[in-house]
Structure formats: C-alpha cells, structure tokens
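Next up is one chain by itself, shown in structure tokens, the form predicted on its own.
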Amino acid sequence: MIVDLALNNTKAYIKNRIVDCSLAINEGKILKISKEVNMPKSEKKIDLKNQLVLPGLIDAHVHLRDEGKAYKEDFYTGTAAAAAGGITTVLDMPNNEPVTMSAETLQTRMKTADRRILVNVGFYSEFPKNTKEIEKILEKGAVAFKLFMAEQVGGLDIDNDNALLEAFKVVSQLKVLVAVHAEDRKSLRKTEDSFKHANCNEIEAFLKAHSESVEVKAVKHLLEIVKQTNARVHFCHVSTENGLKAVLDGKKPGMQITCEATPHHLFLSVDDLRKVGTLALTMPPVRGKNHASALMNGIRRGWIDILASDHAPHAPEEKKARTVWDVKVGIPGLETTLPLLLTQVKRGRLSLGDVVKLMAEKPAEIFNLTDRGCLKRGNKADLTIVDLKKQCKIDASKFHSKAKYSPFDRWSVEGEPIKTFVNGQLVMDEGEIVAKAGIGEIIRRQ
C-alpha cells in the first residue's frame, strides 16, 4: 500500500507522553503512527526535524464574521488567522448579519463557507423566536446552541424565565449543548444607565458597569434553569473567582455543566487594560490579578474544562470612539493563543498537556467531534507542529485576521506553532498559508 504522506523524524504527544515516531497519513486521516522503519511506502514525505505534533487545536468559542460583517473578518481570513496560530477547528458563533437562528441562516452561513475555510469550521445558532424550530436548526448540522444573557440577540426572550425554560427543555430532550454568555442584563443596564445619565463614559465605569456580581449573578440565575431541566450547559469566558465558584457549585453529580477561560483573562489585568486602553476591552472586561491568579488556580485543579480564544476581530476604528460605551467590545485571538500557552509552558506554569488537554481532548469531548482531539489510528489527520524553543515577538501588523491589532503586540513568547496539518495537507508552513482555501470541513452535528 502507498499512502499520500509520511511525517518523519518527529516527536508526538500520545497519551500523556512524548514518542519518538513517525505518522502514515492517508484519505486524511492517521494510517498509522510507528517508527520510520515500519512506515508504509508513501507519495511524499516530509522530515519534521526533530519538532513536536500535536493533536489539531480546537477553539470553541470564535467569531469568524463574514456576511454582513465580513469587513471586520470572513471566513477566508479568520480561517488563515486559525491555521497561522495552530489551531485546526473552530466552532462559529452567532451573532452575526443576520443572526444565525433559523435553518435557513444556518445553511445560508454554511453554504457561504463553504470552499473558502482552511480550517474545520463548526456553527453554533441562536435559538429562534419558537422553539419548535430547534429541531429543524440541528437537522442543519448545528453543533450547540449559544445564549447571550448580557443583551438580547436571538429569538429568545432572555428576560422571560419561562421561555428560557421552555428552550432548555427542549435541547435538554434532544441532548444538545448551550453555550452561555453569562452577564446579567438587567443590571448590567441599570448601572450602564446611570453612568451614561451621570456622563460617566470611561474604562472605569465599564469596569464597574460589568462587575464581578453581573457575572456571579447570570451564572446562578441559569443554574436554577438547569436544575429543572438538566440540559447540558457550557458556562464561555469565566472571568471571576466568585463566577467560578458559582459554576462550580453547578459542577454536582448528574449536571452537565462544563467551563472555559481565555487567553486575555488569564494573562492581563486592569493595570493592563488601563495602559492599552480600548484596544483591549472586551466583555467580560480583563479584571483584577487576584482573579487571575484564580483562573489559572482552576486550570491547575481541573475546574476549568477548556480554553479558548474568544476571538472577536473588529475595525480598528471600531476600537475607538468618543464613549466607552460606543467601542466595539472583543479582541482578535486565534494568532496569540497558542504562542502564549507554551510560554507559559516554558515558565513552568503550565504543562504541556494541560495544553492538550484544554485546547484538543476536552472540547473534542464537551462538543462531541468524535475523530479529533488525539492522535490515534483512525483519527482525522489535524496536527499541529510547535518549535518549542522559537522566540519572538508578537508582530500584531503580520496577523492574517483582517484585525491587525493585539493588547498582546510586542509580547515576547516562546514557542511557536511552525506547521498546521488540517484532515492531512499542510495548510500552514512557517507562518505561511500554503493551501488552497476548502480544505476545510464544514463540522456538522453528529
């Protein structure tokens, strides 16, 4: 037999270990994974140099645009920002022109992205308006559903509990996952409200408007929704102590409740924000280092399921404007995330496969893509090739994401992402796109 390609003289991360070996790939997928020696004959081969292959990176949590927002990022672009940064398959969120809430916006999106994505590319919806149109959105393929309780964007009254536990009965029923954006929006408004009356229009009143209790007080509002209806709920973005606390008293035995954090949660503060300004604000907004420091404390005790990069590009003008309140919230991260999760792994901070673990096996896992997220026979052939020892300087202008700007831009990281295999043809090569746009697999619910 010859297989279309044979990865040599490479180091991969299989079950919790660094293995010496080689990959046999074939009809994009992993053949085999053996020593040089027992490797099949195959059409090309390609000598990685001794560097390390993980498994293809999965971000849950990204929006790719396009459409009517396609000048802020489309999916050519946001899918060449996801390979250049090692990431292999994202999942899309809604809120876009128009919101993705109907099969009809779903396969529209879908049919849009299709041929021009160099990665896998899976959608979220919003829920419609009636319920009886989630069955007809998830026959479209979509992978989870996505509530903003911080204001409203799709069909759902996010005001009205009894909707909201008419909706969670039925996904509940059907076993498919919601993604929430846990603020609380009445009083999120009300102190947004009185600040604009006051002419309160800087970081600081943002800051105070999305306080920590916003956050606290979403998170226990839905919990009592999901103890009624025992739907599978995944709480995005966690950026408190007190809003980990509250998902994890959610985390009992029989609830179905999972957890992720960010990049710039993680590794930027107020001090941070206050000295970038608007470029880096976002929603949640980075807060304190205490609650920092107790993101990263979950991570290390395994409280927090995933990361993810919550990349959310936008015009560089759209980060600027006379009130705080009319900048456009969110942060450009596909390119930054995973250079700076194996800094933090050469600081000893994290491990390796905590990396792993974050970025492939649990969301693999929580978001049921059943062939990716390790390397093993069988497996699509998604990977990731690190030089763990490269240095450099986040260049924020060389972005392939249409949104070239970073509170990260001339952050010094080490270890960096060389090579982005996606279902077995390089589409990445030295920060370069190699390949031709749809090579990408439009990831339709199983």
Ligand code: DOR
Given for the second form:
Amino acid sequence: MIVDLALNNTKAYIKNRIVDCSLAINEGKILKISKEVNMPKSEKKIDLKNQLVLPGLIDAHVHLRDEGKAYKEDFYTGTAAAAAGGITTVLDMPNNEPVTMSAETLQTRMKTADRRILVNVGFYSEFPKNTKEIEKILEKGAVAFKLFMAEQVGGLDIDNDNALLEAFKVVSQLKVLVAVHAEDRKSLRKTEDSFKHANCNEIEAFLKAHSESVEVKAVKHLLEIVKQTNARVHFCHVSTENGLKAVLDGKKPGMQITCEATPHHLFLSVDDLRKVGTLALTMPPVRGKNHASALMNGIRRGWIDILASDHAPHAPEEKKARTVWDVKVGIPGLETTLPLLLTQVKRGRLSLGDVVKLMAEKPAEIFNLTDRGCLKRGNKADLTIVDLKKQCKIDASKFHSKAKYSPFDRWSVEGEPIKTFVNGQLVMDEGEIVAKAGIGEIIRRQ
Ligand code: DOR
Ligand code: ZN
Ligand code: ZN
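Could you please show the structure of the form predicted in complex with this ligand, as a counterpart to the form predicted on its own just displayed?
What follows is the entire complex, opening with the chain shown before.
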C-alpha cells in the first residue's frame, strides 16, 4: 500500500508524552504512528526536523461572521486566521446576519462555508422561538446551542423563565450542549441606562455596567434552570473570581457543567484596557488582576475545562465611537491564542500538557468531536506543528483576519505554530497559507 504522506522526524505529543516517531497519513486520517523504518511507502514525505507535533487545536468559541457581516470577517479570512494560529477546528457562533437559529439559516450558512474554509468548522445555533424547531436544527447538524443572556439575539425570550425551562427540557432530552454567555440582561441594562442618562459614556461606566455581579447573577440564574432539567451547559468566557465560584457550585456530581476561559481574560487587566482604549473592549470586559489570577488558579486546579479565543472581529471604525456604548465589543484572537499560551509554557506557568488538554483533548470531548483532539490511529490528521523556541513580536497588521488590531499587538511571544495540517493537508507553512480553500470539513453533530 502506498499512503498519501509520511511525516518523518517528528516529536509527537501522544498520551502525555513526547515520542520520537513518524506519522503515516492516508485519506485525511492518521494511519500509523511508528518508527520511520516501519512506515509504509508514501507518495510524499516531509522531514519535520524534530519539530513538535501537537494534535490539531480546537477553538470552541469563534465568530466567523460572513454573510451580512462579511465586511468584518468571512469564512476564508477567518479560517485562514485559524490555520495561521495553529487551530484546525473552530466552532462558529450564531450571532450572524441573519442569526443562525433555524434549519434554513444553518443550511445556508453551511452552504456559504462549503469550499471556502481552510479548517474544520462546526456551527452553533441560537435557540429558535418555537422549541419544535430545535430537533430540525440538530438534524441539519448544529453541534450545540448558544444562549446569549446579555441581550436578546435568538428567538427564545431570555426574560421568560418558563420559555427557558421549556427549551432546556428539549435540549436535555436531545442530549445536546448549550453554551452560555452569562451576563444578566436586566441588571446590565439598568446600570447602562442610568449611565447613559447621566451622560457617562466612558470605559469606566462600561466596566461598572458589566460588573462581576452581573456575571454571577446570570450563572446562578441559569444553574437553577439546569437543576430542573439536567441539561448540559458550558459557560463561555468566565471572567471573574466569583463567576468561576458560581460555576464551580454548579459542577456537582450528576450535573453536566463545563466552562471556558479566554486569553484576554487571563493575560489582560483593566490597566491594559485603560491604556489601549476601546479597541480592547470585550464582553465580558477584562477585569482587575486578582480575577486573572483566580482564573489561572482555576486552570491549575482543573476547574476550567477549556480555553477558547472568542475571536470576535470588527471593522476598525467600529472599534471607535463617540460613546463606549456604541463601540462594537470583541477582539480577534485566532492568531494570538497559541503564541500567548506557548509563552506561558516557556515561562513555566502552564505545561504543554495543559495546552493540549485545554485546546484539543477537552474541547473534542465536550463537543463530541470523536475523531479529533488527540494523535492516534484512525483520527483525522489535524496537526499543529510548533516551534517552542521561536521568538517574535505579535504584529496585528500581518493578521490573516480582516480585523488587523489586537490588544496584544507588539507583545513579545516565545513559541509559534509553524505548520498546520488539516485533514492530512498542509494548510499553513511558516505563516503562509499554502492550500486552496475547501480543505476544511463542515462538522455535523453525529
Ligand atoms: O466581545 C464580544 N464580542 N462579546 C460578545 O458577547 C459578542 C462578541 C461579538 O460577536 O462581537
Ligand atoms: Zn459571549
Ligand atoms: Zn463570543
């Protein structure tokens, strides 16, 4: 048998160990992991010169935009940014134009993405108004649902507990996960409105409106609904010490609760936000340093299950506005996440095993991506090759994303993805996109 590709001289991360080996790849899958002498014949060989091969990273929180928001990002540029950042699978958020919240909108989105994507893409759906639609959306292949508690986005009335309860009963029965943006709309609006009224339109007012208690309140509120339905819930971008505590309270035996943190909440603080300005504005916002260290502690203790970028690109003019309330919140993160994490590895604050667990193994497990997340025979050949010694400065002007700004711009990092393989194909090589669009697969819930 002649296989498609052999990757020789690799140091591969397999089951918590780094193994000197070769990988044989055929039809997009890992066929064999062994010594070079045991490799089958191959059409092509690549000598990886002892570089480190990680399982392809999975970013479970990405806003790829496109359709009506293509001016901010489209499927090609967003997945090019992913490949450049060493990410081989992304899960796409539903706050699009139109909002992904029906079988039809999901299907159109999948069709638009098809042949334009460079990495694998799975899709979230917002909740439809009619809970009967939930099953239809799943049949089309949505990987999970998203509940945005900060304002009304989907069809489900977020201020109506009975409606929430009914929807959660349905997803619980169908065993599908709900990812939740936990900020309590009512408390948030109340403060925001009073600030607007008083003409307080600065970052400080935004921080007060999006307070820690707004996050805690939403988490607690949602956990009450979960207790009655036993739905699987994943809390997105936990940003505060007490928010994390509230999530932990929900992680009781029998409850299926997971959570995520982002690099910006881990590595930035309000000081950075004040320095950089509204360009660094996100929702939830970055916090005081004590919160960032509480999150880091949460990672060490295994309380935080995954890391995700919350890549949320906007046009440059949208990041500046007359008032803070008009600024579009969100930052691109696909091209900074891995270098920032590898820098932590270099500094001894995270281990390589943490990075693989938080960005490959666990996301694969939580989102049921059964043939991805670790290097083993039969799995898809999604690989992230990294150079742990490469030092550079983040340069947002060179991003593949349309959003060429970052609060991490000019930060020194050590450790970079140097090659990305998606389904056995080399997509990124030394920062360049070297594949044609369409190599990424659309991931449908099995
Ligand atoms: O910062 C954010 N950006 N938070 C959100 O919840 C939405 C997101 C976006 O879509 O821009
Ligand atoms: Zn969010
Ligand atoms: Zn988001």
